[in-house]
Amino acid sequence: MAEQTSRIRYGVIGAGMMGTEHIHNVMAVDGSVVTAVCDPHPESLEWARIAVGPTADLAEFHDHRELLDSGLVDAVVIAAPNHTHHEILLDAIERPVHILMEKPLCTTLADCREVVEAAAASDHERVIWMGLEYRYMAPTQRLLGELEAGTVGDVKMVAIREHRFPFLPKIDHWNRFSRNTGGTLVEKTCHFFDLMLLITQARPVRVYASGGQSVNHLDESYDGETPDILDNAYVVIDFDDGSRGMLDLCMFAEASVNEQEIVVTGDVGKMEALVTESKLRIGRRADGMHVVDTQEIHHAGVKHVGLHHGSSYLEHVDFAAAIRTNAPAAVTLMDGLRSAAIGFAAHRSIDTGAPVMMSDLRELDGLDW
């Protein structure tokens, strides 16, 4: 384990696009160094070598267990394809290493539960952090702070829109199929369900969803199989305090100013986080109609902006701080399970054409989630 005054040695398991992004972020955090990387694909290992730099002493592995047992790392970032998360995370939990787990937690709810319970049963004292970095977007963080200050009063409605580009190509095209990803509403939008849970501070009760694959990847074929990932959906969530959430997802809408918008309405006001534009709008009912304060919101001190507006860097800063101070993870595997559970319920609703009660998800029976 890393001592408080020593550098933290990281291993990165999965060196594709997100793994390489994590490498850049780790190297930007003071006192952190990437000493090992694991990936079965030579091309991905080459990306990792370039990211770390030609003068660095980087150990390379093809099997994650060899990296975990190497003695070269204090912490690991698991950024391998979604369908490998379950096995890799269980193996990592058995070792006394700190863990940052890239989303989604796992591709089935049963697997999510198993890794949560395995971590809870472990005797190792370490930090296990769930990678839900959208919490760290600058406008989103300000919105969360304003909510805590009571700016909009009691939250009644949360609406999140993501209108974006299609899924990018990945090694072996693994992200083209729901069996590998957990489904679009788990793989992609667990971020937004996590934010809804943070904003409402309530438990989801019922989920209704409508979605489909209307445009993207329909002309692609891999080993004779056409991709089946959804590219658009609406999801409505009822929470146990009477508040409601709605997700509006479109993945063939790259012609948009804001990729992400978060709207929170309470009994005394409304806020809108325009994430891509880095703006927050605040309106209070007492101020009258159409009176809205617009603020530019930016993070200070971000050393690597990367693919997520600096949020991954800030996530790594907090992860490293938790390691050094023996603090608990601010974002837990249970957060990963809860956000993914809504996604699994949404997919079930689309498949059945009916609302899904969260209490009907047998994988959650007896779990204090």
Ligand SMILES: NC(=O)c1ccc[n+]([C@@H]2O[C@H](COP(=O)([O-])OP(=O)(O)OC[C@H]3O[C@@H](n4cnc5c(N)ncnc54)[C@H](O)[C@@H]3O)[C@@H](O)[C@H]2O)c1
Given for the second form:
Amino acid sequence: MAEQTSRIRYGVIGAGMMGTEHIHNVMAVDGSVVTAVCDPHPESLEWARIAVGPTADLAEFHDHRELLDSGLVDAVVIAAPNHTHHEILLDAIERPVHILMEKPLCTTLADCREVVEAAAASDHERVIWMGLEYRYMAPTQRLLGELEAGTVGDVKMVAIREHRFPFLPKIDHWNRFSRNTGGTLVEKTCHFFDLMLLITQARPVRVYASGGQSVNHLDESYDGETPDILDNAYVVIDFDDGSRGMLDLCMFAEASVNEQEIVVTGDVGKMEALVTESKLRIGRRADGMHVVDTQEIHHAGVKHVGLHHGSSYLEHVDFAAAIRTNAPAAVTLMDGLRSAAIGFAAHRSIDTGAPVMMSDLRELDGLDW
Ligand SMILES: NC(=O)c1ccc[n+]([C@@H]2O[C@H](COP(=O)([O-])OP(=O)(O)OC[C@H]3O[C@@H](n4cnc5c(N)ncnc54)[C@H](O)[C@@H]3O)[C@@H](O)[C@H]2O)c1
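Now show me the form predicted in complex with this ligand, since the one above was the form predicted on its own.
Let us now look at the entire complex, which starts with that chain.
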């Protein structure tokens, strides 16, 4: 695909909470415009229209194929429910459009593999970017920079805690059932497994998890069915370089300060990124016990803060820059597969009560990830 010098025209597929967040962010990026939207739900189309503004030209579709074939878009953002990702992404991969794919990649490992293989086999020259925007949170970015500078030495442990509010109500209650989401440890925490992979730069070997649905949604019923999505878990991951990760997820813990805390400990020190407070704490063992430097972190260049602390805006800036310069995606579908795979393994571990060897999943999967 030729280098893009004119405005980049975006189509947004799925205009719910995240889709409208994308619309606001795309429109905040210089040289980008939203020209089309697709959603089967009239109220969501109305949200999209409000988000782009009453004077903008916006083509509306109910079927993603009509949008993809409209000739009105250079790039699409896929922000429809998780169980639709596989079909929509395969259809988008067939067309010569740039793609930003919301997480999680797909709801099963087999579907993840199929889309990765389809993208690899495609002849279209374009950017396919995986939306894992927790990489772009300001304290996370600073932490990643410090890691590269060797601030804590060789990473030995990564502990990520997400303590937050329950899943919000959604159209058709799609997020109440694991068959639609892939399971909470895929749907929600693929972000954190992605961060662990990025921080350790290692391959996961073994996953052990304990989790359940202890509090949330137990009093809800949809067509006679009670939601089955777990709301709390501990997940432990062994990596092939001897480092280990731990995830602590609780979704009935909104009465707390930080939604996410990312703690990385190496042989020479420890760092903590506190996402809601937007702080980074750094301690070096050589400086002595309890000596910690606390930095307030802010991203100067963010033009739209939105629901994710400016991270979606920064993700879109990089996606658009890759489109303009014909650069490869910095966050790939394979990153989407790897981050989801740890979630699939964690769910399997909870179901069986035993650790899951990632080699078993890789063998089943047939892809070397
Ligand atoms: N990156 C993040 O932090 C983050 C945050 C929230 C949601 N998400 C992801 O974004 C996606 C959407 O989540 P949401 O919270 O916006 O859900 P939502 O229910 O608010 O919005 C989904 C929209 O997609 C529409 N839709 C359903 N089927 C469709 C189809 N076949 N084609 C086009 N549109 C369709 C629905 O009508 C709805 O308007 C999910 O994959 C979710 O995991 C990511």
